[in-house]
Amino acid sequence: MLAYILRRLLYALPILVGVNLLTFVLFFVVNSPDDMARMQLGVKRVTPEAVEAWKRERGYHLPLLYNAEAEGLDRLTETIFFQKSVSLFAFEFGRSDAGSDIGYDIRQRMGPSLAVAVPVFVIGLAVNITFALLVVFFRATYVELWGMVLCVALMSISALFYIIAGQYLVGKVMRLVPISGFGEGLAAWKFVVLPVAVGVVSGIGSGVRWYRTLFLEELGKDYVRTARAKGLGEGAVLARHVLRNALIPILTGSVVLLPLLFMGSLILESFFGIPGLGSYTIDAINAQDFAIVRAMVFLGSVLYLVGLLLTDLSYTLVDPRVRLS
């Protein structure tokens, strides 16, 4: 087990380097350090001296990937890519191009992101699995037919519609909760209720259809016929056997959402004015703040790789036949 974990960690290093390199190339294909300087200085007619001073202060005066004027290894190390990338692997995110401490910002914004993402994940998972089991229990009936029609209809509606409709009906017409913003401590619940409800409802269509497919596949296997032959009812078969044996694909599908628990939802946080990591990333992209963008992409990649590792380890818990070596 320990050897497996160490091997996976070693595999993660080239992946993180590749993701960091790809982010760097994509960002600087459409931007240049001069463009970033003009954006941050916020002046229409900024002088070349001011642009050069801004770049030199933040380390953007160096070549991007290769320094032809240097010698030896300095040709690779005296570059923007190397100087801005090495510290990431020590989780030292440095300062943003605007001057703020990125690590401090992440710690401050992680709470609001978790306050929205965790309830959406947990409640959404419970609702989707419950409805999927209900549809499978009443398969080949009108319950399944109209349930699938409803799921397809929900999938066909854009997430923006749920956001706008929820803000208008619940926030403006009924005036039950604020439309946007965030509060401190327990007062934050009224700002979180609507985004969580929107996040759960918008994911029901695709979630129920996905879990229904998993459960129907399990129903055709031999162990289900054996359980029925022993006299178990359909509800007991679904709850005790089908659901348990479908845990591996459920875990696999859930790991994709793990980075979102920490990184936040870009759309939800932006529209509801939640000061989380999702809106933090969107603001950085709009401001062409490369320091924040690379930090958030790197952090998301690390979380995703950790999620994959935890998923593999959890397989041994839900299925004793799985052995990692």
The other form holds:
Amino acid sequence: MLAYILRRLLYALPILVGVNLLTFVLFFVVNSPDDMARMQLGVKRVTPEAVEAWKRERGYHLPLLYNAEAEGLDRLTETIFFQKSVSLFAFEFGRSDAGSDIGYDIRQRMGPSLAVAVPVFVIGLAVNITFALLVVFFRATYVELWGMVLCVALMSISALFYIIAGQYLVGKVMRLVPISGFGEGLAAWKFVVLPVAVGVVSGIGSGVRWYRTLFLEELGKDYVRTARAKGLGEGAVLARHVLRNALIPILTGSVVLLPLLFMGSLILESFFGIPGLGSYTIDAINAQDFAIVRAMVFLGSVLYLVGLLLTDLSYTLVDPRVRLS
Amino acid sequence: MRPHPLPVLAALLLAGALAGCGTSGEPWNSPYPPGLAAEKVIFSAFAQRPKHLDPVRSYSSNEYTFIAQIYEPPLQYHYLLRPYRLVPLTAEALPEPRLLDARGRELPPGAPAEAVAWSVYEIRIRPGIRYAPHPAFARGPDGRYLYRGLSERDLEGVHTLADFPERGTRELVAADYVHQIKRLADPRLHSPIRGLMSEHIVGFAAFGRRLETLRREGQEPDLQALPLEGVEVTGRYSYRIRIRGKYPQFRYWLAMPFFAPMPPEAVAFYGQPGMAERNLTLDWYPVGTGPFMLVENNPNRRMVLERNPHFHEERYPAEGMPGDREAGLLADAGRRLPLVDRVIFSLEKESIPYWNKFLQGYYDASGISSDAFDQAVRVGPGGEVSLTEELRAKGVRLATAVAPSTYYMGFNMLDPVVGGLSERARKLRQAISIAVDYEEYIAIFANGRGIAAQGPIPPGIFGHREGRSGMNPYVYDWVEGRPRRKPIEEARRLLAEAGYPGGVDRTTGEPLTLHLDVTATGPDDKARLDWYRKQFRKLGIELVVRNTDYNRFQDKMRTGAAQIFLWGWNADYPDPENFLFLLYGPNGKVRHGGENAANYANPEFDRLFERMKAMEDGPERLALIDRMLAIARRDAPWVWGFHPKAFTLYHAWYRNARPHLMANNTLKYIRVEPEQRLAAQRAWNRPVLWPLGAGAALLLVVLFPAWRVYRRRLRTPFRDAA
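Moving on from the form predicted alone, please list the structure of the form predicted in complex with the partner chain.
Once more the chain from above appears, this time first in line as the rest of the complex follows.
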């Protein structure tokens, strides 16, 4: 098992380098270091000297990938790519181009993101599985028919609509919770209720349909017939046998998402004023802050790889037939 | 059957939590901690994290919102008087420059600019002004600074300024102002006005070069010790600035945070190793003498200004404009400022939640987004604006003011088709100026919030004329006491004279195609660009929109590759020079890297500009401006566009509010009535619970048949429903 984990971690390194290189190329296809300097220095009264000085101070005066003027290995190391990428592998994100400490920013924003994302994930999972089991339980009745119609309708509506409708109904008409904002510690609960509810409801449509498909597939298998033949009730068959056997695909879809919960949700956080990580990357792209963009893309890739690894490990827990080697 | 304990526990918890909301007397949906709304607090919001709070760098309005309350330059604008007028802030009096000729002899105040070699500003500041409490000033019993010479180890566990328990203060001295001017000259600090001030302040550029040289030699220069030729401390409370030639606009710069004092202790404090890595910088935690200090800086969530306990004596103005007394704007005349204890800015990125929270009473003031315009304002048949019934019932007040800004469509004067001063090109531009109907633009895209421009100078700035004398005769006719856009036939006639009858090039027989360079991103932009195409189509001209990203667009502007473009300018200070310099030839963007985006260069205009810029306001200056405007209107390097109008809404408890579009340090004048606010918040935010009950009942109705099916199925185990 340990050897397997180590091997997977080593595989991750070239992937991370590749992702980093791709982000770097894509970013600098769109933005030049001059553009970045102008963005940071503002639009009024910016002189070419100021642009040059800004680049020099932050190391953006170097060539992008290959330094023809340098000697030996410096040709590769005296470049923006090398200088800006190496420290990432030590999880040292450094300072943003605007001057703030990226590591501190991420730590500050992670909590609020998790405060919304974890309940949305956990409650969403529970609600979706429960509803899917119910729909399967009532298959071939009006409950299933209308349940599926409702799911398709829920899937077809944009997430933005749920947010605005939620804020309008719960925040403005019923006045039960604040429309947006965030609080310290436990006081945050009343700010989190509505975004969590919106997050869960907006995911029900696709979630229930997906789990229903999984359960229906399991229902046709021999072990279900055996369980029924032994005299088990339909509820017991679903809860004890079907759900347990459907866990592998459920885990595949869910565990990989776990680490990404840190990254938050862009629209949800933006509309509800949640000070999380959701909008951090988008804000940085708009501000042409490469330091933040590369840090966040790197972090996202690492978390995704960790998610994949966790998924593989979790298979061994739920299915004794799976062995990692 | 016994109820399951889990749902009962959850219901109890929920009931307890909701009851907890109710007991404090605060509405359930209040986004603030209990009790806060009852205090003298202003509730405001910000949409974007301010990039810089260091006055050497800050230059945008969302940064000034904060630092103008914290830093105090020597001068400020009078809060109530119009036109905008400078008054002393920390200075004892408005400085009158001494004018000297090349031999150093003093000249009379009205001396012509060409005779003046130097202008000397002697500024005396008031004694007894103290800085807000800050760890940089904290000293131990032995008089030594407590937080100096800190090591990485000392900074373990330190994340914010609040982690330094001790605070100190000291008196403001003239040397702090001089220190800041030296910082403006420091190339490493990237002040946006370094280039501009190098042209005016004696020795400014040389000082910057000296700093660079020292750093190249491996020395870290001591700004205090290093002399700057044109700026010197003349006493504990006085300093002197020597300016090249005559530059009357310099006094306006003295009212901007660039020229606020900066204590060297703060620079030394933040300059210690490990500080920057913890965001402990001047860009994050300002140090000033103003009415407020920044006690919480969490730009991801909220920023909090708190009353500076050491704020010097400053009183609410006793003099206002006619009608101000009746409007209650002089009710607090003579009261000591500031009038509130705290200002809380919450991060609010989207306009819809902001607007809804304003309607619930959780923000004290609000602008009006396009989405909310119809909910807030009614526009009468004559263009008069009033609030809707809903807002009037809430006691909301509306204030409007024309911003000292201009938005225009520029022609690149270096372009072979639309540029140049030939009669052909001039008539082409004049024809387009008539065809692009900005009155219609304002009605469609700005909800009527703007006035069509007659030239570059907006209302409220010296040189702007109302009525017929202020009309642009190349685009408008004076009809029934108001300017009316010339008929499109006139534009077509001009176009034909320019050699493009019906929009067809007479020499080639090809239809005339022009290019509009824009950076359009949102879906709203499509309608806007279609509208521009339609305007050009009136003349038979095909307008091709070249949409690029921001960087490419800036590149095109710098290299002169754009043909027609949309641009704007917000005034730095209320002087016509700050608008007319946008048309000054030596300020051209392509050749000189200046702010003249159209690259317009008319020798006569430039000559008049050079005379006008150094003059004091008066009939002579006005006559020169009239002549300059006549030249510019005839040459038509811009389609003059419009001056936007700011609409702001205030709740009834928010007192002394008056839009001031030049000054940013206005929060100190605002008073709030917390009891009135709390009462309104309670009345407007009573929870409505019946939909919850109705929803639950509906759910039961729907679920009951399902429950019956469920029970039945449990009893029939072997039936395969599929």
